[in-house]
Structure formats: structure tokens, C-alpha cells
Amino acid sequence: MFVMKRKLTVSFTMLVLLGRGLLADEGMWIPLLLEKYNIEEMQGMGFRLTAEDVYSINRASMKDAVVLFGGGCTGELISDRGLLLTNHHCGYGRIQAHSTLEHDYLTHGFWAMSPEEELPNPGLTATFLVRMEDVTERMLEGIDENTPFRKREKILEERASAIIDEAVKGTHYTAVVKPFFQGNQYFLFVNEVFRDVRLVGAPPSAIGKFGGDTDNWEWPRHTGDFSLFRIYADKNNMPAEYSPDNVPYQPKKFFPVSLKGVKPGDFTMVFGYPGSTARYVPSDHIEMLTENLYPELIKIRSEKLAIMNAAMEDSPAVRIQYAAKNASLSNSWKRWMGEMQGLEKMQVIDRKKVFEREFSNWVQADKQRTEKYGRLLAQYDSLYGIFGKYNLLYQYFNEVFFRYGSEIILFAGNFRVLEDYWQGDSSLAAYDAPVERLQQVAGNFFDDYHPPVDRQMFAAVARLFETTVEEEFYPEVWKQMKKKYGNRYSEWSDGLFEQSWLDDASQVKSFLAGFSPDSVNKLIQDPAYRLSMDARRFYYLRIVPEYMRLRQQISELDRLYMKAQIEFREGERLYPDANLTLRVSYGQVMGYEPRDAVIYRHYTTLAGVMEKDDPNVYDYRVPEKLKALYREKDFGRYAENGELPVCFLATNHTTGGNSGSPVINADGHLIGINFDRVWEGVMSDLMFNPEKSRNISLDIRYVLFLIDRYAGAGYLIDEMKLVE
């Protein structure tokens, strides 16, 4: 499916004005195919090695050295017993777990001094690749244009649940199929899951997550976002859950780590797993998300981050309860922000537009091409008039009633299955295993909830739900409430937490604990729960049936749409979007210049850290160790030239599950981790600006400064094989 690159005689303002041509530093690429399409050119910007050194299943490669870290961000290897890096942020959630007011590991950090002191985390895993392998044929095969969608997929997910039994018969690997550009071509990816994974170190917040909300994807950076985990296995090396007689993993491969540093024009390698891009979208799309979808979702997420960063900031119980929640919050909240910023400054769908017209002219020019796709952008366009309207409500449900939105009313929505055995088998037995799941929902649940927060966010939410939403997706309770209360909102919220009982953690427990099917009454009563089931309710039945209904048409244009596209460029190289499959992107270390008269060097040091303390700032409270470190200048052998590095920028195409990918140098050796990108290039996942588009990664050398000197954990430095 990939196509080979011709020589372009146009300028390069008509590759970019076109979206035509593809330099170098864009794309995310696949590893089985770097010996065909790729290694020529990485070689010719410095790369040593040779495309099996990145990806072979004849002998140990880097791919045995990166791992898909839980279910969305990238590892690696760093020694041969399973020591594992990744981000700050990618680990939050299970620092945040361990932590206490008592053992605050966000706000003081956590070190394992030894093995015994590792912590385990139920439910993480870490997923190596074994092999890939193109099945395009095996899918496609008596597939055509033809072919009615429902008997498309049932044949396809038939095709794929055969190939994926043949991969792993009589192994204890998994495997999944995954359709590339669109559905036009799949991969197995065939994988070894290991579920022992436990934390051996991460810095304090004030390091880890240093600058926070404001400094995120931004420039310049003073971001630690690392974190230390370690996989085990079992005696045999193999993956096993959790067990006290596991031993540390001995991986086929780990990542030399180099003190060399990095300059200007040094060749830089991502390997990872890139979650979720979209390049080859039609301009009706930008034009949803830009003039309908963001600003929406960003006008109500400001609010919510508003009230939980107030009180995070009064109370430090509420900042460890609502830390990954603020955080999972804002970093799309700002990346949207950066997104329509970005489009709009590089006139994203005025290029779209230029880019259709020139493809219409290319089908009408020939009759078959008319019959295939001369409909396709005038379907679009009617499609995205409609789905625009769903899509926005689909999301904005979630922020009001589910993942985003208040907590009781998602709480709310668990307690479902005991009406569901109420109103089917009533038999006490029955209800032992949901009632037992429910107590250690509910236990999770209150460890992380603060009621006035809650109370706070519906009032908020609730006004925000009337603003946008026409009556008509307005579910009954809904507008029952508005019927009792008008546009009296926190009224709404307290007359809510008032009546409902489900906010109280004892009240909750207590009802658990001496449940009978007669509680059920209680249960069904409640009127957060009542709002909970009638919005779940609308929601499944009014929203979800049409907006799948469009956007499984939409998705049929886009398998179409790209089919023609790799016709219309024949002779160019395409990389497909990204879909959490391992890519490689590389690129080279490079500053930017951001706006008229501002240039950015490609590298920040620990002397920035200092000149954004703080104090009175919680993501800017510098901890007084790390000044003194500064002040005495001990940065041990990690220095250059007096100075201590801390991040640089690279041109390598990233989005999000990037975070925590290696960054490898032009002899295959750790020199960072990638963990952000910039504001100015945070499109990308749109469109790539070659002129501003830059990844930004945590210098090794800040990582092995702070494991050693600032938290006195030098026996990890000494599992590692340093290059100096």
C-alpha cells in the first residue's frame, strides 16, 4: 500500500500549500517496511545501524526494547532486569494509587532503595511486539466496492479472529488485526503481554510535572516527566501475574544510555506507539472540529479545571484525589486550544480546499474515475452538516453525564445491574457477585472524591448543558428538574446532593453491606441514579444509534476517499495515521522560531528551572534539594560545559502515545524520552509544519542526574550501560 517517492520539480511553497510532498522529519512509520521506504534516507541524516538493528524477528532488535506501557503511552528497557522508563505523566495514576497524605509520593516522590521496596499495580501491563506481518490479501480478498458494509465487516472480523487463532495457536502470545489507511490494507501485530509491572522511582510532582497546566505544550520546558517501573516474570522468564516468587525480566534487548548529549543537526529517533492521527481528513472535518466541536468542549472544560483547581489549591487531601483527573482533563483542553490555533496560522482548510479542487480536476479528467469517487467531497459535505450536530452532542453527553462530567451521576450509572437482577432473578445468591464488584467500585470511587467539588461541577455543567443543547436532546428527568428549578442552578446541584445518598461513602457502604432485593427501592429512587439511567437511557437511544449511523458512513468515504488519494498520488511516499500500532519517526535536533523576532535553542538546562521557582505556586515549588544541587553545582558526570541539560527539541512527528518513547541517537543509544510537543506545532496530528512542528524530550543525562544525585539511587544507574 505504501507508493514510492518520484522526484517533485514543484517548489516547496507548493508542497506545503498543496499538502503534496512530505519532508523528511513527517510521518510515522511502519518498522517492518523501514528496509524498503525509509532506512536509505535515515542513514543519509546520520543513522549508523541498519533497519534490522530497528526491527527483526530473526534476532534481538530495538522493538524488544519498547513496550505499549498499560493501555496508552510507550516504554523502554533500560537494563537487562527489566527496568523500565517511561513519562511522569504516563505513571501518575499509579503514583497517584500509592499515595497518602501520610506517604504523598506526587508531593515528595517514591524510591525504591530495593527490590522489596518495588510496588505493585494491579491491572498494568507492558506489551512487547513479537511480529507484524501484512495480511492485506488474506482481508481483502473477494471484497470490493461492492460489497454492502454489514457483510464487509462480518467477513473481516471473521477473516481477522481466523488469522489472529492461526498467530497464536499454541502460544501464550495475543494478537490483533488492524486496519491501515483507512481499511485499505491490515496488519497482524502478534504480541507478548506481561502483567507483573511495579514502580521502582519517580521524582516529586515538582520535578515530574514541573510547570503543570501552564507549562504544558510548551516551550521552553524544565519538565523531569519520568517515572521507573520494573517488569517481572515468572522463573522461567515468562509473563505471570503478580506473585512475590517473580523475578525481574530479562529482556532480548535494552537501550544502551548515552551521556554524549545532543547538538544542533544530530539525527533523533522515535519508536513508540502514536495513538490517533488524522492527515488525510477532507477540509469539512477541520471545519467541525474548529468552528463547532472545540470551542464547546473547550468553554466547558475551563470551567471544571476552575473548580478543581481551586480547591487543589486550598486543600492538599483534594490535589492528591483530583491530580490525574485535573491532569486527563486539561491536556486535551489545552491541546484543542493549541490545535485551532495552529490551523487557523497555517490556513489548514483554505490548503484542504485547494488540494480537493485539485483532486476533483484529477477525477473528472477520466471517466472511471468520475463513476468511483466524482461524489465523494459532495457526500462529505451533506455527511458533516449532520454529523457535526451528533458528534458534538456525543461528546458533550460525556462531559456532562459520563467520563467528563459529574461523578455521582457516572458513580450512579454502576448500580444498574442490581435493577437489572431485580427485575430478573431476584434470588439473593444473585446479586453476591455484583454487590461484591460494587464495594470495590465504591471503595475506589470515595478513595478519590471530594462531594463539594462534585457539587460545584454539576451546578457548573448544568448551565453549560442548557446553553448548548437544544430542548429536544434534553432527557425527562432533565427537564423535570428544569420545570422545579428554571435556570436556578445551584439549586439544581443541592437540591441533587441533598436528596441523593450516593455522594456519602458510609451511607454507600452501609447500603452495600446489608443489601436485599427490597433495597432496590432505594436504589431506583435515588435521583441521581434516576438521572443517571434516564440520561444513559437518551443517550443510547436518541444519540448513539445516529451518530454511529453517520459516522460508520462517514468512515465508508473515508476508506474511499483514501483509496483514491493513494491513486491520485501515485509515486509518493504515505505514511498511514496512526492507530497505538509501533512506529519509528525521525527527524533531527533543532530549534524554532515561533513568532517574528523570537528564536528557540534546542535545549533548556536546570538554570531555567531555578528562574521559574516559585513558592507560592504549587507547580512551580522547586524542592529545596534540587536548589541546593544547583547552587553547589553537583550535577556529577551528567554536566556540559557547567551546565546541566534538562529537555530538548527534535523535528520527529509525534502525537499522543508518544509519550514516554525513546528517543534514540544515530547508534541506537538513549540520549531521551519524549514527552510533549509544542504549542505552536501541536496540529500535527492534522498537519505537519515542518517550520514549527517539534517534539519535545527529557534529556537522559537529567534523568541519571536525578536518579543519583538528587534521590540517592545510584545502584539503578549501575544496572544500566552507560555511553559516555
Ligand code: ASP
Contents of the next structure:
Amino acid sequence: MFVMKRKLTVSFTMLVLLGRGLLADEGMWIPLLLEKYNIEEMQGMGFRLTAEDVYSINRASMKDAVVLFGGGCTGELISDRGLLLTNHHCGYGRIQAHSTLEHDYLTHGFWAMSPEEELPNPGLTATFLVRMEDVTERMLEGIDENTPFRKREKILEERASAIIDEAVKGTHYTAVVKPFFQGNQYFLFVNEVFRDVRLVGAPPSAIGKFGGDTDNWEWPRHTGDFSLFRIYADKNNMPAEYSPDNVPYQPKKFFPVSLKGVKPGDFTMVFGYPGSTARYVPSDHIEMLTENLYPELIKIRSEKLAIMNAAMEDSPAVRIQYAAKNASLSNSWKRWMGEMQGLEKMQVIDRKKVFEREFSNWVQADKQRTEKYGRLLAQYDSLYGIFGKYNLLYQYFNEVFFRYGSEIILFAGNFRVLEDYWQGDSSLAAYDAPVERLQQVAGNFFDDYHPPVDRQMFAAVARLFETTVEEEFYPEVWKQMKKKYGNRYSEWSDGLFEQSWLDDASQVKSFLAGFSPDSVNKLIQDPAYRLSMDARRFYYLRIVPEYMRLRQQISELDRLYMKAQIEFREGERLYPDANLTLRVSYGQVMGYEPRDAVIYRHYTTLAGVMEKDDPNVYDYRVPEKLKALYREKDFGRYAENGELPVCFLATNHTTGGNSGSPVINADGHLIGINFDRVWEGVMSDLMFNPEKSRNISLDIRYVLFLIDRYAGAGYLIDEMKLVE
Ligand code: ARG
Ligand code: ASP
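What would the structure be for the form predicted together with ligand ASP, given that what you showed me was the form predicted alone?
In what comes next, the whole complex appears, and the chain from above leads the way.
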């Protein structure tokens, strides 16, 4: 038998089955289409409700109890007074923002004991889906493969805005039209956005983030990852900006909370906002990620995280300042490593190649298909060769200079408005607004800024930048610094920080307070500012245009390849990639085997929290009060066979954005809050493995126990509707 050299050890038929057929439990389904594609299967798996119970525009349905929480998490309503449940890590930034050394809610937790104590969160939104509609025909009418890209974009934009205008006319709703199946289908979403969302409660991080980044993306898990908010509305129950006169929102629907627990095989449904997946990409894409992009990103983040971690370990104040930044850097850093391992173990590149071979055979068997799709894979191949390079540059500039990079360089970038005005030769009064805005930005920045951390990070990333990025992509100011300092990166960083005044809160403050157009001279001589401007200029001149051009070409191929895959896989039920729209995933409660001879049970208990307890390890310090409650073993109605459940596993297909999603049982009752996935299955964004891909949920009984016994906030339990 012919065996391809590259570790093709899986049998061909198995590959074909796995590569082509949709696997049980895989899929993020469209709520509007459940009736057509899923409900029968769901009911076959034990679901006792109807598609209308999940999504309906004629009556209250589950979708009326689910929100997009902020811009990237999910939340669910659990009382008729607007009480909202989400993850601790979703409320994290807000909890941090309310925290000071005196009132350190991150460390000690926060519980409002009355409505007056709830804390407002400017800018935080909770978005309900009012309705969705397939608008594909109207969007794509008259457009075909010969329509040039720009023309297509323009037509789509015009049509979308007309559709949106019609949809929201005379209402307070907002709307958006989103592409599905890489632009082969379009849906309209009409939303209702609430803007007064207050913090009600959060456990201490030692519970809500128990296990921290050590346990993140792993099982067995013991994290009490929840926080509570409340949506407020005006007197007519309508969305309104924050006002002390607002009242708790009365939702159309909220979830009853089940105390019945879970057993292996039980039906589970996750209803939320998965952010993005890439299920239909060619093997070239996976190669780019695992061979080129991820290894570099992992390396640079490892260095930054090591520096932050050491400083956070040394100082409680720095721990608060860098908590959210650290969590966000670390979360993807660890996921990339898990994805790489999972993709490799599952031989995803080989599987994709086998699929591509079959696909090519199918294409070549027909003349028309050959004309339409015959060059697709070859085009991908040549495009990814060069796209890989620009994609890495694009991400790397962000890791070094911008979004995830050196803080001072990113911060300095904000001051550009002053130079812009200056060049525009404006009057002093024109500066008032930008200066005021900068004062705000600076206030927020310095709250969470510790210059020694940033100084060390700059030295570290400077070194990596030079080993990873070719010289032709060094910004001009970089080259000058290189000439001066050579490879002495610490000196380089020290020089930058000593000469710059942008890392000094009081100097920035007085600069802004005494600002006059002449001050711009002082700004443009600052080395951090100069590097920031130069890096930005270079990035927008040399990297972004090429990156965008290639990305656009790939996205055009993606659209065509998706169309072809739909034809090729005719008769199969396909689900569109996640795109931060409301989706249903269903599956069942189930443990798994991470590796030979190791079997993971489907749930964890409070006993496991105590097992992990270790006062010497920050991530594993169990609060005294929780230990006392454990010793008393007084778990009341929240226990099962004398144990207090903490987390459980199921086979639901989820991704980033699904955090905080309600996990619902066969009767439509809340049994858990989704918050993570397991290490061996985390590549499910790219390929789902039914044997290893599991979502991790917090058992709702642990949440209730903590609210009731730990926090003594039983009044919140009284608001809920418990099902015993
Ligand atoms: N891995 C989970 C998700 O992707 C949880 C992340 C928050 N926890 C953390 N340790 N950073 O969001
Ligand atoms: N933890 C993720 C989130 O924040 C969920 C996941 O990726 O499984 O949405």
C-alpha cells in the first residue's frame, strides 16, 4: 500500500470519515434554523422542549434570557429583576477597575448587600437578540464570481445599511448584517442594548480564579468562575444610560436554576456567543499557524509573562495593576500551545491534505467544476507562502509596539493628536478637547502602570524583535538605536526610559496641565514618542497594506472554497464558523481519556479544591473561610451524596466568547456556566475531536453554595427560581 511519507499512519477510510462527515456533538448551530436541522436530533438526545422554546419571535423564549456581555462574553438572566450571571474572568476588568489597595475586590471579593451597594460600570453593555433573519437573497442578488471585489464590497455595504435602516426604523433597536459561510450567506440581527449594568457580586480571585493560569485550559478544574451583575432599565423597562432613578430590568424570560445535578450521558445545551472558529480552512492555514506564527508568538509572550509574573509575585499593588493584562496575554499564549499539540496529535494537516486530495478528484471529474474551482488549492498554496510572512510581521508589531507590546510605546501613540493640531496650525482653544481627553487616558494608563515592568519588557522584546524580524522591516528610529546600542538591549531600554518623560505620571500631568502649542516641541523630542510614531508610520506604510491586500485575496478564496465545499459535501449538514452571533451547541455530560490508561471523571468536587490547597503557590491559596465551610461539610441542598460539586465536563462545541454561557439541561433549566475547554481538545476551533474536545462548566450548585454560605447573600438566591 502506498503510504505518504509524512507520518500518515491513520487509515485512509478513517481519515475520510473524520475529514468529511460531521461528527456527533460538533457544531455551533443557528437558533433560527434549529427546527429545520437540529431539533429532532436534540430531542433524540433527551431534550424535552421544542425549537420554539429556544428561539421564537412570537413569544418569550430562551434567547430572551441570553445576552452578549460587553463585547466578548456571554451572560444569562436568572431572575425577574435583571440578575445576570457570567464568568469571573468576564467581569474581571470591571472588578479590577473598582479595586484599590483599600478596597481590593479582586482579592477579597465583592458582594452588594442591597441595591444601593451595586456598582455601575460605565461603558459596559448587555445586548439581547430581538430577532434574526436570513437576508442572503437580498444581499447577493445579481452578484456572482465575476463581480470585482471592490464593487462587491460596495454593493454589500449599501444593501446592508438599507436593510439595517428598515429593520430599526421607529425603534430603539440596533442592527447588524453579518456574513456566514465566508460570505455565502447573510443574516440580519436586530438587537436591544442595555447600558446600565451594575456589579452585584464576585467571589475572591482565590475562588473565582482558583488555579489561575496554572489550571487554565485544563482538567481537572476547580475554578469558581462566576460573577453577578444586574441590568437596569428606565421606569418603562426600556434601555437607558446609567441613572440612580433606573430600576431593575424585567426580562421577558429568565432561566430557572436546577439543583438536580448532572450524570454522564445527560443532554446539555450551551447557548451563547462563540467568537470565531476556522473549521473550513485549507491545510496551508494550519501549517502557517503551527510552523510559523504560533512558535514565535509563544516565545515572545513567554518572556513578557515571566517578567510580569515575577513583579506581581513581589508586590500586591503590581498584582492588581497587571492582573487583567497578564490574564489576557497568558490565555491565548497557553491556548496556542495546546492547539499545537492537539493539531499534531490529531494529524490535522494530513487529514486536511487527504480531504483536499478527494476534493481535487471531485473537482477534476467535471469540466465546469474544474473551471470554477480547479485552481483554488494551488492559489492558496502560493498565497499562504507570502501571507505567512506578512501575517507574522503584522502580529509581531503588535506584540512589540502596539496592542500587546511595550506599554510606553502604545501610550505615547495617544499624543499624536497634539502634533496633528500643531501641524494644522490651530489656535490654542482647539487643543482643549484633545488635552482633556488625554488627561483621562493618562489617568487610566498610570493607574495600571509600573515602569520597571515595562522597562524590562522593552529590553526583552527588543532582543526578540531582532532575532525574528528581518532588517528590512526595522523602522528608521529602530535602526538608529541599533547603531547606538548594538546588542546591549538593557542599556537600550534604560536609555529610552531615562530620557523619556512619558513613563512618569507627574511629568505627564504637568505637561498636559500647562499645555501650549510650544509644548509640542517637547513631545516630538521624546524618544518613546519618536519610536512610537516611527513604528506606526512604518507599520502603516510597509506592513499593513501588504497584509490587507493578501488577506483580502485569501478571503476571496475562502468564499469560493466554502462554496465548493458546500457543493462537495452536499447532503451533509454543515454549520457556519463562529462569528460572535448567538449559537446553540448541544451534547452530553461526559468525561474523557486524555491519554492511554488515564480516565477523567466528568466532575470535580470541593474536596479537590482542598487537595490543591498550597499556601506557597499563589494560584492555589484557598481562603480560610472556604476551608472552614469544607470542614463543617454543611453543604445543605447544594450537595450530592455528601459531596459539593464544583465543575463538570460535556461534549458541547464551544470557543472564546462562549464564556459565561448558560449550560442548560433537557428541561431548559440552568445547570452550569460554561467557562473553558480541556487541554487535549482545545484545537476544536480548527478541528473538533469528539473523543477529546470537552467544554468545562461551573456546576450551578457551587455558585449557589458560594452566594449563600460563603458570601451570606442569600437574598440573591431568593430572587431565583430553584427547581429541586
Ligand atoms: N481559558 C478560558 C477562556 O479562554 C478562561 C480564561 C480566563 N482565565 C485565565 N486564567 N486567564 O477564556
Ligand atoms: N474561556 C473561553 C471564553 O472566554 C471559552 C473557551 O475558549 O472555551 O470565552
